[in-house]
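This document starts with one chain, in the form predicted alone, laid out as structure tokens.
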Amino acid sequence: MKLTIDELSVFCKKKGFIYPSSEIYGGMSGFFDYGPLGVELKNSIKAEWWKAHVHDRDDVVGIDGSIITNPKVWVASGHVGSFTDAILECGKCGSKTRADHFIEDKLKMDTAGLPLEQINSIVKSHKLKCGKCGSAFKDAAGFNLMFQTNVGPAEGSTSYLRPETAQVIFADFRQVTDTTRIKLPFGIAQIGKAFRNEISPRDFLFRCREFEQMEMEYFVSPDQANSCPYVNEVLDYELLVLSAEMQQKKHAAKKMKIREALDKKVIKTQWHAYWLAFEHKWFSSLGISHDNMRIRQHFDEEKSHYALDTWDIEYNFPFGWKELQGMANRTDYDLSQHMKHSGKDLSYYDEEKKARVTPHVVVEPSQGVERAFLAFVNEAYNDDKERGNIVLKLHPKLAPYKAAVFPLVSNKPELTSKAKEVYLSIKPEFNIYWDASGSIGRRYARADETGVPACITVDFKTLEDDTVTVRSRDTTKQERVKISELKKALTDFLNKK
């Protein structure tokens, strides 16, 4: 039976992954704190993303931009004028709700991207009423999602908490290119906090008011917008595809190789195809099943105004198929807007062409850390009836603790002393923990429930031959390993060798 999002939330709280923020004061909707296990998992996700997108590539550099910027940044980007969601307000009791969520819940109808007039028409034609008092709604209105703040003591010095990380990348574009001398095509990556004043946060971590993004803008010369030198690496990669046309015709998603998707022009550009495969492979390499991921193309009315084409990598969450990562082709919209509003030249000198060009953002892989967190935990959650406990089968690279060290029994000083020696010898290289409380079976169960890939037990045989037992979380199989070889064995195990 499929895990519900409420069950997942309870599990995460119980095990110290996620706490409702300021719960002792009643909490606050859309805000969460990461507990001892949660912060380790979250940091591992970010580290793996950074390694794959920045450290392992020669064509991507990183920045860490400010959360609060000059408010003109958000005027130029269009956020001040149009970063809104439709809101429904009851004419009697004044309660407010997000229009698209309300309609989706009541009518099972997708209203993403619909203008206010159409939303009002749907509400009236279906006679939708306030969920609290049953009265009629006022006409839907736009609600800007940016959090405002004052900078300094002066009145009127209003700025905003950034609603996305992308704009800082565009504002810093010229400085990055001048200081790194990186050549097109290239990407600029960033991991950082973003804030959206969501009308109705819901589904646990899926839609929060404070969240983190792992995001990259990938720039190419305008005449190379459909010429990707890396596309051959992914032509035979297969994924589940749901194009806009397939959705319009009510067709199910279809397994398709990248080669076929390009040949049939289902995916418009080589760059989009390459990065969709790259991101899909990244999730897959860390444990997400191919059956639980698909790529879905946005309808024209659903796309952002600046986007040439947009695809989402979707995950089959407990509440259905929803966006895990968005990937838009933003063309030269953002750089052009910031040049227009700032009066500064953000073009790029192309040495081959001996001319300045305004690069195009052919893809913008934009990923919420929280949604990745949710997907990885949901995928790993396994209610093992034979063991009688939850087994959290996180990929070893993501597991909060890489191993646990136990003495077989805790009332034998010679075992405890030897186990402490083993523990201290490997702790400098691995994030591990010590546990000598309760039966060995209970300690194994605790480790399983928090995703520990390997348990190392010091027993009486250890005192004879300097070997320990290493138990695999996923299979429960045990091996004897020499203490002198334990670091290498654990490294190979964690790398799945």
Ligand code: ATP
Second form
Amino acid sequence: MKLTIDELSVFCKKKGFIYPSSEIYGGMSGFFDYGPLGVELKNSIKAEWWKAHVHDRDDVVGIDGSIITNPKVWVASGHVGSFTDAILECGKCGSKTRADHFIEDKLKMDTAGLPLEQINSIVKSHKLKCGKCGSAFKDAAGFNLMFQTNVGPAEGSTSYLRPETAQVIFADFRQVTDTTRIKLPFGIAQIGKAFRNEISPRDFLFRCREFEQMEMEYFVSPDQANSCPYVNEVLDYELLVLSAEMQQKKHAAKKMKIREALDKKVIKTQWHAYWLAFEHKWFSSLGISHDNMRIRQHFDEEKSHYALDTWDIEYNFPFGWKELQGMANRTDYDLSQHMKHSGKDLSYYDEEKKARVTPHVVVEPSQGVERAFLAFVNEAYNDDKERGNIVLKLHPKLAPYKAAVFPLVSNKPELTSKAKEVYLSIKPEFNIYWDASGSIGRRYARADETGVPACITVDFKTLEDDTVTVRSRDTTKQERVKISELKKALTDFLNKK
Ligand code: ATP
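Output block for the form predicted in complex with this ligand, input the form predicted alone:
Full assembly next; the chain just shown is listed first.
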């Protein structure tokens, strides 16, 4: 049976992954704190992303920009003018709700990209009323999602908490290209906080007001969207595809190889196809099953005005298929806007063309750490009836603790001191913990519930032959390993997946 999002949030709180922020004061909707296990998992997700997108590649560099910037950045990007969601306000009690979600929930219809006039006509024709007091709504209005703040003591010094990390990459484009020897095609990546004053935060971590993004802008020369030198690496990669046309015809998502998607022009450009497969593979390599992931193309009305083509990687969340990661082709829109507004030249010398060009962002893989966190925990959660406890089958690379060390029983000093010795010998190299309280079965169950891949137990045989048992979380099988070979055995075990 599918886990509900409420069950998942209760589990995350109980085990120390996620807490409602400032809960002692009643909390605040849309804000969360990461507990001791949560921060480890979150840091591992970010480290794996950075490794795959920056360290393992020669064509991507990273930055870490500021959260508050000159507000002109957000005027140029269009966020000040149009980063809005439609809001419905009750004419009587004044309660406010996000219009598209309200309509979606009430009428079970798709509301992607609906303009204000259409929202108003739907509200009127279906006689939709305020969920709190049952009175009529005022006309829907646009609500800007950026948080404002004042910088310094001066009046009129309003700026914004960034609603995405992407624009900081564009604003730094010139510095990055001036200070590195990176050549087109190349990417600039960033991980960092983003803030959106969401009208109705909901679904636990899925829609928060403060979250973190892992984003990359991948730049190519203007006419090179179809010349990806790495495309062969992904042609045989298969994924579930749901194009705009398939959605219009009410067809279900279909398994397709990238080769077929390109041949049939379902995905329009090689670069877009390459990065869609790359990102899908990244999630899959860390434990998300192919059946729970699909790529879905945006309808024309749904796309941002600047985007040439947009696909989302969607995950089958407890509340249905929703965006895990956006993948838009943003063309040269952002660089051109920033050139226009700043008066600075952001063109780039293309060595092949022997000319200056305004590079195109052929794809912007943009994902929220919180949604990835949710997907990984949801995927890993197994209610094992036979064992009688939850088994959190997180990929070892993501597991907060890589192992735990136990003495078989805690009332035998010779076992405890030997186990402490083993614990201290491997602690410098692995994030592990010590547990000597309760029965060994209870300690195994506790470890299973927090995703610890291996439990190392020192028993009476250890005292005779210097071996310990290593128990696998996923199979419960135990292997005897010599203490002298434990580090290597543990490394191999963790890398086996
Ligand atoms: P949605 O349509 O779900 O509101 P979006 O299209 O506004 O998402 P983008 O602007 O494309 O989202 O942001 C890129 C990524 O940032 C998303 O794929 C998501 O993973 C993450 N993200 C966006 N808004 C939030 C939020 N409020 N809480 C958590 N993560 C978010």
